[in-house]
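Next comes just one chain, in structure tokens: the form predicted alone.
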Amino acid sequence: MNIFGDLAEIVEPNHAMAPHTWYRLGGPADYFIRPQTVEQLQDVVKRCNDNHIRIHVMGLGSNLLVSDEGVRGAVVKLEGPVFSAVQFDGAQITAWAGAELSKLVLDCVEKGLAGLEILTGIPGSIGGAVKMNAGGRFGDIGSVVDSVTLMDGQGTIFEKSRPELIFDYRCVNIRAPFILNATLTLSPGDPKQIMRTLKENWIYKKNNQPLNTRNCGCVFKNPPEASAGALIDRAGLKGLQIGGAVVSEKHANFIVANEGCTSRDVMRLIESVRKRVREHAGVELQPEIEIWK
């Protein structure tokens, strides 16, 4: 019996996620789903729970490193119209999970709201966004984000707001496999400042970080007090290969995979930078990107 048979035209079967990744990398998911509802994904994860059918939700790829094996189970992702639908409400807006972050932030600026411009050049969906507090040294998502729209894994939704939601570095207190859409409250601004501000910010990711090559942001997680980069440099990482994957000369938070490489290649170097810094300076590194095996 097919599962998702008269789901054939949002079910792909043995699906390759590589070209779904910023790494360009991974094996297949045994299935890969793209509701174009809430109702179909509601109907999606029921059927997935009666046949015991793990799933893993994506978001645009960007800090998702996928094993070279694949992935067992479903992947879901929430792309389409209605799941990357934007709707703005004077300084407030509600953005749907599959919506681009780096779109948003651009109409933001063009509309006159302040409040986004701290996250120019950084990668991904709202949804994934929300999930992980996506941020750097200008600021974070969730300083802006005031409430959720969440689906839980038996396929109820409700809502989740502040103070209810905390956000904390690379986290917040979500449970709740999909996340559906958040709102956020921006400030009204003068379009002309609020794009000098995203314009310094670009420059500063454009001569700090290897924006043009195939990586997925920063690889671990700032530990307390500390950088992971500095961290890494200090342990003479920068340039260390295995494989096709390279610890950035410009910035050692970042691995990039060349020619050739393979998601054994940068598992490996994960691993060999996490015990070099742990034998250099006693700190244990965490990831900050998923690594779905």
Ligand code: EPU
Second form
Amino acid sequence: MNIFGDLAEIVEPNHAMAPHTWYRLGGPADYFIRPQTVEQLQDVVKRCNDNHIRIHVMGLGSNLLVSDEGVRGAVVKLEGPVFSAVQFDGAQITAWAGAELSKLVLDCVEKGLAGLEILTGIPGSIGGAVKMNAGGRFGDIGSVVDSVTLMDGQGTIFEKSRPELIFDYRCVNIRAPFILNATLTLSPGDPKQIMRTLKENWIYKKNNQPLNTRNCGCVFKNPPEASAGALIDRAGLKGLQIGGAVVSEKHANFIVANEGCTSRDVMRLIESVRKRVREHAGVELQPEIEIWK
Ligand code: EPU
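Form predicted alone done; form predicted together with the named molecule now:
Let us now look at the entire complex, which starts with that chain.
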């Protein structure tokens, strides 16, 4: 029996993951599922549960490394009009999980809403950004999130708001597999001033990060009171290469995928960098990116 036989429009079996990731790497998912409504999402979650199919939830693939062998089970991507909608109500915004963060940042600047410009240049979806409390040296998204609508593994929908919602460095206390939407509260400001901050942030990124390469942002979390990039740099690892994967010369916490690179190359380079930083500085780096293997 075909579990998703009547859902051919939203379920693609044996579907290549590489085109869905910024790295352009990774083998096929057993099932690649793009529900178009909340009810369809609940339906596929139920079918996966009934058939013991593991679910992986993805955003826009900008912080994701998928193994060359691909993903066993289902990959669910929330996209389409329902899941990428954004509603503005004065300074309060409800952004659905599949909405693109960088587009939302620009929309807010145009509307004279301050608070998201600190996230300039960070790719990815709202769902992914909330899940890992995306941010950088200027702040993170958690500072403007008031509440989230979540869906658990059984398809039950519920809300979680501050103060139960606690954001920390690149994490938040959300265990439910699906973030459906987030409500953000910004503050009214002068569009020109907000645009200036956005430009400053953008110039900082452009000067410090290998933006025009195939990468997936910073690979490792910054350890407490330290910078992963600086530790890797000080260990002399800029330019270290395994196969088609290379530690960026511009920012050592970026691993760039060159022509012919495989996921295995990136994974081996990650392990090599960890080992050498451990030996050099006695620090155990932890990946910031999501790795599906
Ligand atoms: N540094 C080096 N060598 C390098 C890279 C950095 O010595 O090769 C030094 C810098 O000179 C600086 C310090 O390390 O003194 C920190 O570097 P940077 O300002 O670039 O910030 P970061 O901590 O490495 C964080 C986020 C980035 C975000 C930037 C800017 C993490 C892991 N990274 O980088 O986020 O873009 O701040 O806001 O928190 C990402 O999450 O994917 C990401 C790229």
